[in-house]
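As a starting point, one isolated chain is supplied in structure tokens, in the form predicted on its own.
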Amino acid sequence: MVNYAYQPPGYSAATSATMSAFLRTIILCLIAAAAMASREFAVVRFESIIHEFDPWFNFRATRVLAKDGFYEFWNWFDPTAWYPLGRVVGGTLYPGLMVTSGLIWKALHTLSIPVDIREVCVQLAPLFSGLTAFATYLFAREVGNGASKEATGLWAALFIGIAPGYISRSVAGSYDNEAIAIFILMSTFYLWLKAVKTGSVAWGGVTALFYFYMVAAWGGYAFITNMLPLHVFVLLCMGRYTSRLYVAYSSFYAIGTLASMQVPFVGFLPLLTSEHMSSLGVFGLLQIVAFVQLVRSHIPAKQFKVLLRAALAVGALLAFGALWFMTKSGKIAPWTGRFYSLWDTGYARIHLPLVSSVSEHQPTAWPSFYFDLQFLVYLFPAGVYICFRELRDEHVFVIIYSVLASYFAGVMVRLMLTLTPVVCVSGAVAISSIFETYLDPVVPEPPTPVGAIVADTPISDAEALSTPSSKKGKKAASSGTSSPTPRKKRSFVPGIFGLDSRVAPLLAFTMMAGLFVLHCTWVTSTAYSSPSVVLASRNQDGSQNIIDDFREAYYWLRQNTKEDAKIMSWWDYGYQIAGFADRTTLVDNNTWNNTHIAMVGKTMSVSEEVAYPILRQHDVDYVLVIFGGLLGFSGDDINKFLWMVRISEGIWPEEVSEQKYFTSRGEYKVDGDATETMKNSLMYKMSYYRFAELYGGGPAQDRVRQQIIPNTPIQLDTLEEAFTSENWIVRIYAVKKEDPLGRDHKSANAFANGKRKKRVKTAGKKKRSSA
């Protein structure tokens, strides 16, 4: 008779299946709703607006697509970007994000639902977060074990729906490629597992189509490009080659590669770059293995071994020789600097300062893992361990994904995004296993204490002879006397006994899951729901104070400058200037031309007299800088200034030297101890121009760097202040035209201020005066 810790519901199998399907659907819908709702804090607290920097270019491109149509968008040349070079937009972007938004906008208008394209762009990330939860559910269900498959999928959907590691790139208004990329990533991985399990060309083909969608949407498609062949390679090394694996990968690679080459920005890269060679190499290896299996079935084993060794030696030699020749001849591009920076964190700082200057390219701090994942950090290794216990093909995939994503997330902050899905899946595997174990109502039969005699359990003579008292038994049998019949001792039965031992762990993990929800909500609302163009602070009474300097400055540019005005700023603000102010910029966040960016960095780093010819050469009308010294905004240009120096030093080392901006003690100072090179730089002058006047002769303290700025007035000769925002965060300077009389600007300013230029007495005049 089966004992129960609690009485299970007495429903029939059909009723239980129906109720489970119904509840599963309701739970999935609620998870998707929670995922979308948790990303609306930014809209509720601020307004419906595009966030950050890159999303402003994506929004601009989507607006062109919606207004002018697909072909105009595909052939769009933007003369206002990277002046005077311009940008061929259609051939230098991943169009998947824009096309997705355009199709949704078109579908809504077809249904007579009038909605602005901006609202579609703002709400796209929350919409796809719900779809990501569903895709993660499907993926985790394939990974789950036994009866807990569905529970594993639901837990994974819940985790990915509210995990800060994913929310950080998918809040409302975060209109970036990652908004749809994680959904495509998890869908592709799910379809790949289905293809491997079934060996179906159809599943392999659908996987390839989602891979094509990924290639069109995000540059991170290279992660899939290398993950799937690595999975195949590991399975081959484990001796798990099957015809299903051959069909799945061959159909995926053939269709996926041809489809990916249709994206203009990718083109023939899958056949010409080292980053794609692993997928090609595994494809070739798989054909060889399939051929070997065919040959093995037709020739004797002894001859097969000899033939195999010879074929492997010749094949390896030819493969490495072909790879070496094609790399040396330039047919295959070598590894790029960005690839090396993933394996060596110091490489970018030395060789690619532009890449290293981006904050999201910095190594991840340890607290960030807990901040973005909370208690999933502890469940993650437990889930991976459970995968090792069964080690099915899908478990091998999760283990490979976990190892690679963990490493890359430690190298680069932004790659925390690719780690979060596998952490959610592994955590779901662990917690579903826990709940399955402790929710099982069956109580095992209680074990008998060691040494106790169980009544009515006789044992055979053979068992009696094998007991420690066998000698005594033999002796009693030979003498013909009877002795008590020995009883069999029961072995220890592991299991969970009683209701209390079930309730305690379940309550503990339920409480931790509740704290996880609270943590995710708090992090989302406070850390990841503030648009970079609108800042907020708290007044003394606790009320919110909106700081809108960025939009104030961009609106001023739009209303008070000519339509063809050229704006110079650091590349961080190029997309925002183009999106908000609709003005021409010299550099922007595309960062495709390192020399052009270095030129802007050089202009900011050198003295005013050296910078002016560069400004005039590039037809610059206004220079925009970000200054946070008054308000305490740490993301200003003074804090980024050393990166401008380093990038420009890489191109003009004889004119710009980073060492000259540090004091003799190696300190980066902006106060009275700052070096003359620092004080004379254009960036320093534009940032602190008239700053001391705000303090009425008192100590002018920079609240970001906590340093006192000298009260000595800063003189600008070639620039004049055009606009300063309310909180002094954005400062705009107009570049003066050449003096009509041919004078230098310093002399012209001195004359305008009523100062006469001192005459230099010649030697002839001195002689006449002495005579």
The other form holds:
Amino acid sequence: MVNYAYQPPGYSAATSATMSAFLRTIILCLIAAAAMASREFAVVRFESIIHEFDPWFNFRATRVLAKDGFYEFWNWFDPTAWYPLGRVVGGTLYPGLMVTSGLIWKALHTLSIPVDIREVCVQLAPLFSGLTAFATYLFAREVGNGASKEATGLWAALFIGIAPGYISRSVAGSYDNEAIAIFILMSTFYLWLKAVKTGSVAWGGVTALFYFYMVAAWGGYAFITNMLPLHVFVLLCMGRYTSRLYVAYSSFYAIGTLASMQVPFVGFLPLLTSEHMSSLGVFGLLQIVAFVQLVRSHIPAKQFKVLLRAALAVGALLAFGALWFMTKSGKIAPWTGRFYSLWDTGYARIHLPLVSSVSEHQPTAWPSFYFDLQFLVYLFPAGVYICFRELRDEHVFVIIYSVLASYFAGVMVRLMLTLTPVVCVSGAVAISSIFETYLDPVVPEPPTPVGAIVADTPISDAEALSTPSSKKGKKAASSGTSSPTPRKKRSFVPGIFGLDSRVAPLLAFTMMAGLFVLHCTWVTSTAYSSPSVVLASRNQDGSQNIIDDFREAYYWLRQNTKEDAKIMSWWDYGYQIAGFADRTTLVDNNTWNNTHIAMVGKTMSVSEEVAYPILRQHDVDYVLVIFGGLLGFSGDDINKFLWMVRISEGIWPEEVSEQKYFTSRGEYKVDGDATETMKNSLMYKMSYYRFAELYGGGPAQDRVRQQIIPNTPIQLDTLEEAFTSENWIVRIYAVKKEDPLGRDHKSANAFANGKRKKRVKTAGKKKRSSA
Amino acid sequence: NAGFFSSLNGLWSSYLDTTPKNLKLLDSLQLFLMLTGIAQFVYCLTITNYPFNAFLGGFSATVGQFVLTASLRSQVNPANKEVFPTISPERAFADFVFGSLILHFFVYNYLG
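Just the form predicted on its own so far, so send over the form predicted together with its partner chain.
And the full complex, kicking off with our chain again.
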């Protein structure tokens, strides 16, 4: 007779199966709804627009797709980006995101729901986060142990639905590749686990199809390309080769690699770069292992040994020799800088200022782990530990994924995104095993005289609850395997006896899960739901004050400049100018041409006389700078200025030198102590032009740098102020044409201002004599 | 040496004796695919790799078809019955057809 701490509900097996299926559906729908709803803060508070910088390009490309059709999009050459060069867009982007939202838009229109393409783009990320929750449910269900499979899946779906680490990249309006990539990542991993478990070509083929979708959607596909072979390799090393593994990986690799090469941006890379070599190597290794297994089944062990030794020696020699030769001779490209900087963390700072100038490429600090994952951070190792204890094939996968993703998330802030799913899954493994243990109503049997310890094997499926006899059988089996306790006399039985010892941990963990929900909502609401296009501040009475300078300036450009005007700005604003203002830019956020960016950086950091010829050579009509000194907007161009200097110094070290922008004491200053180079730089002049006038003779306080700007008026000869937004955040300058009388701008300006100095005359004479 | 060659001989005779006919048929298909692949590779190395995508399309068609056939072979092999508990020979064949169709779709798309 089994003792119960509380009476389990006495439903029949069929009833409880129906009920749990019903509850599962309801819970999944609610989780998806919660995931979508918690991403709408920005849309509800502000308006339904695209945030950030990169999404503006994606949005523009999607508009082309929706307006002109797929083939136009595929062959789109954009002459308005990277001005003199242009950009072959079709071959330099991952088209998955645009095609996905284009298809959704098309489907909605076919159903006579005429939705604007912008709404589709804004709401794509919330929609796909709901799907991510479902994919994670499927994935975690494969990982979960025995009876708590479904529970693990549901917990994981709940966690990924609201975890801030994922929300940060997928709020409504964040129309970026990551919005759909995590869904595809989890689906691919789920399908892969399915393929490994069943050993069926169909699952392997579908995995390859989703891998293809992933390659088309996100540059992070390299993570899958290396995760799956690593899983296979570790399984091989553990001696867990089966034919199932061969079928799963071979069919995935053969179809997936060929499929990935169809994306023009990827092209031949899967054959030529080091990132993809591990998958090729494991493919080859797997063929050899399979062949050896086949041979082994045909001949006796002794003869097999002879053959194996010969084959192994030749095979290993050939493979390593080929790889070494290919890498050395340059047939296979070495690691690209962006990937290499993940291993050698000091590499980017020294060699690639452009990569390390991006704020999300910095190492992650401890608080941000807690901030993004809350109590999952400490459930995560527990879940990995539980995976170690059971260690089925899929647990090996989760363990590898945890280790790799933890490392990468520690190196780079933005890779927190790939860590979040596995943290959710193994957190779900941990918490579902806790709930399983403490919800189990069965009280351990009284100690037997032999003193064999009754291990605590909690199984609390609805089915197990309703049929205690099967439970008893399991318990007996497990107590047989457990070792007898050394202290036989006390006959100590580990287990949970009373109702109180069940209720206490359950209450504690329920409360922590509740706190998790509160934390996630709070983080999402305060930290991750602000559109960067409009800046919001609060007045003292709590009312909201919206600063909309960016759009003010972009719309000025759109309406008051010629349609083919060229705008020069730092690359951060390239996509937004193209998206909002619909004008030609010189550089943008797709940083494919370092030299061109360095040219813009040089123009910004040298003096007017040097900059003007460059501006004219590139047909620049307007120069746009972001200035936050009046309002205290810290992400302005003066704060980014040092990166411009560094990037251009890499190309023209004799013309631009970072040292010259620091004071003699090594400080970066903009007040009276600023160096001459700093004061004469185009960026300084454009930012602080007429700034002191605002204060009418009083001290002109720069509210970002907390320094006083000197009162001496700044003279701009070759540029004239065309537009300054309400709060002086965006300042636009028109580049003057050459002087009609052939004078240089400085003297022409001096003449216009009535300063009849000798210099003017001599300049004029020189001109005459030379002519 | 003698041990090596006698083992090879043993392998060959054991293969001929114990392998069912349908598996031998699959093996001859695999042999054919392997020869085709080698021929393409040699052509690429010795003469030209100029339309590189065409070479890759053709070569990966043979490689892909080879591993799909190998998968089918191990799935229908009666010796592997307990390794693939959920896959009957008919299901294995349907999987094979499905995988080959996807593969050839991508191959034709890639030949350009």
